[in-house]
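Here's a solo chain for you in structure tokens, the form predicted on its own.
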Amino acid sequence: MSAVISASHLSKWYGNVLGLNDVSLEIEAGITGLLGPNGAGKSTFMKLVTGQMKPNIGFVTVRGRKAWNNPGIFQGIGFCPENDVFYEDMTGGEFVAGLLRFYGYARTEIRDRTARALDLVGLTADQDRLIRGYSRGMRQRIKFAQAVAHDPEIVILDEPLSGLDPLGKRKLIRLIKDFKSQGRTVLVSSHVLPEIEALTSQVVLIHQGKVLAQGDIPYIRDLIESHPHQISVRSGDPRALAARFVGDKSIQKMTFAADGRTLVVETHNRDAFFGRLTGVLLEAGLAVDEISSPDDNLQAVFEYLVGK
């Protein structure tokens, strides 16, 4: 399958700040998740793909055409930015309709497309309200509406689930998945791994402007599993609990947290540890207040990969 979006040795800097560093990757049709913490370079990459910024080095193409200084590609791209960029004294309907005018549609077509886009995100009843009175979730939805109102083949979504309540997230996730079934290409960014897991299995990990890994979710999970996991167990007697695990082959290290109530375990085999933990607790009659895995997240993967 040929790439829809292709980047070759792409670099972008802002003064002395490096936003993107020698990125080369290909994104095919379907949904691809771009994951990274704030400041990783996700927004910079998306702005380069959408032709909003000129690369300092390298280039990015969309359907084989360079993105920078090429207005001909804009008709086929929809972009939902992370930050709010509104005319606050416009209504939601006026905002979407105003942007559609740039595509040269007739007045009737603009009205119909605006109505469809607002209905898609559940804002029909609020289309005549000023945007300044919109909630955070409504602002996210109106940004999404303007991004897809012209039926683009490629949809670029920068942190689109941020600020949405659980129901709003589920609805937007369903809409994004529908785009895939329609044969569109979606590039969606997030710093939350479960959000991307709900959307797609194809992931690009980006950190400090560099691509650390690209592949499916099982591959990314394998990266997590290949380094020691920290598991915190808070109980009334952490030392008695630790004594039960002395010599356990599934454990590399045990320490006590500063609160004096938490045992911190490092293990390469979480399943074996948790399986043994249940038996130990029952056997010793120990009460546990909380079990958590503070490094079982995307940041842990970044830190592990950066340190390799």
The other form holds:
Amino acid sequence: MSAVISASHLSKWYGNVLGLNDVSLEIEAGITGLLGPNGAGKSTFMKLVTGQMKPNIGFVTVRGRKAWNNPGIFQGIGFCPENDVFYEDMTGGEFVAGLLRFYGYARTEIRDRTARALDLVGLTADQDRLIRGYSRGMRQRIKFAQAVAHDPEIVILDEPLSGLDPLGKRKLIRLIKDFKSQGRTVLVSSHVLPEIEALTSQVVLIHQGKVLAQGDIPYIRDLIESHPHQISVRSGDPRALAARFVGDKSIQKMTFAADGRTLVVETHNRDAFFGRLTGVLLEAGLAVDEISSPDDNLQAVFEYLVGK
Amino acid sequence: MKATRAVREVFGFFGGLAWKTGKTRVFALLGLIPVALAVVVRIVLRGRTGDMVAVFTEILMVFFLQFYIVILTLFYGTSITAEETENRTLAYLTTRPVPKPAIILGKYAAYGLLMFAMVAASLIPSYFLLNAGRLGQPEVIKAFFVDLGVLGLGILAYSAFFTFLGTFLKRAIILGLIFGFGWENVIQYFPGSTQRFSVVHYLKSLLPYRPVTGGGGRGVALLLFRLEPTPPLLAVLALTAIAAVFLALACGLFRIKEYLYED
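Write the structure block of the form predicted together with its partner chain for the protein whose form predicted on its own appears above.
In what comes next, the whole complex appears, and the chain from above leads the way.
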């Protein structure tokens, strides 16, 4: 399959700060998740792909055409920026219709496409309200609507699920998956693995401006699961809880925190531990005040992967 | 999309949006000052036309020429690029199939029309209130259109300069204030060719010179003073050239420049 988006030795820096470092990537049709902690270089990559920035070294092409200063490519690209920014004095309908003007459509077509896009994201009833009055979820949805209203072949979504409630996330995930089934290319970024996991099995791990790994979810999962996770469970009787886990093979180490109420567990298999924990708590009739996973985040995983 | 069509579409997008902003409401209110002054003068100087009306008309021109259009063009001109980068909405425009210069030209046209409308909405009632008794005289009507035309040219030239400044610099307002209310107000009174380095020199050259004779007008005599006016045709050409050159520079710069957000 030929690459829709192709990056070759792409580097971008902001003064002394390295945004992207020698990234070579080929993105094919379907959904590709760009996964990395905040500041990893995901947005920089997307800005380079959408021609908002010029690479310092290397180049990026979309369907074989350079992205920088090439407005012609945008007839087939839809971009949803990360920032929660809008022309606040516009209504949702005006915003989508206004941006559709830039594609050269006739008025009737703009009206039809606007109606379709708003219907797609469930904002038809709110199209005449000013965007400044929209909730965070509505703002995310109208941002998505403007990105897809012109039926682009390639959709680039920078953290589209952030700020959405679970129901909103589910709806948007379904919409994005629909795009895939129509044979389009979707590049979506997130710093939350389960979000990407819900969307696609094709993932690019990016950290400190570099691509650490590229592959399908099981491969990334394996990488992540080989990293021991710390999980803290605060309860009235942490020792009783620990006793129940002594023989558990998924556990590598257990310690008690200084407060005397918290059991800190280290495990290679986070899912197995959580699966067992619920049953143990019910069996023992233990009340839990808090469960937290201090390094259950991508930052920790990435640090592990880069060998810190 | 063709460049001309793209300019038209950008104009349409911002033409509607610009009228709704808080900034427009504030500047429209500012435009009521001369109208209010004209009402006061009409009441105070009831029945006295002639010199005082002429002098006050000149004061209005000082307000419009050396304050209102400068402040309007400074804020709207610099904001053509700056508001997109400060509000981070630039991506909505630059990821569309429109040439980047069309964004500048379309916004320039939309904001230019808006400013002209605000100036006209302020000038028309104030001018006709002060000249209510002389509206039958053709020269009064002619002078009105000359004044309006000069202000229109001023908007074109200043806006282009401030558009360039806003495209070039991150914090263009400060430098714009220094230019608009410092440089322009000082350089125009320099003898010789130095005065020609100000926009207002060409604008004043186009206005009919009405020497201030009344007592009330002496205070503004300096502001109205013209050293060596440029011939009208040359002045129009100079203003058009200023607008064209700075717009071209702004478009060229916007096309090649990367706009990075603070973080």
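Worth saying up front: this structure is predicted, and the values here are computed from it rather than measured. Just so we're on the same page, rigid core means the largest C-alpha set that superposes within 1.5 Å between forms. Positions refer to the first chain, counted from 1.
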Next on the checklist: My question is whether F274 is one of the residues whose C-alpha shifts by 2 Å or more between these two forms, given a fit on the rigid core.
Outcome noted: yes
Checklist entry - Does the C-alpha of I251 move 2 Å or more between these two forms once the rigid core is lined up? => result yes
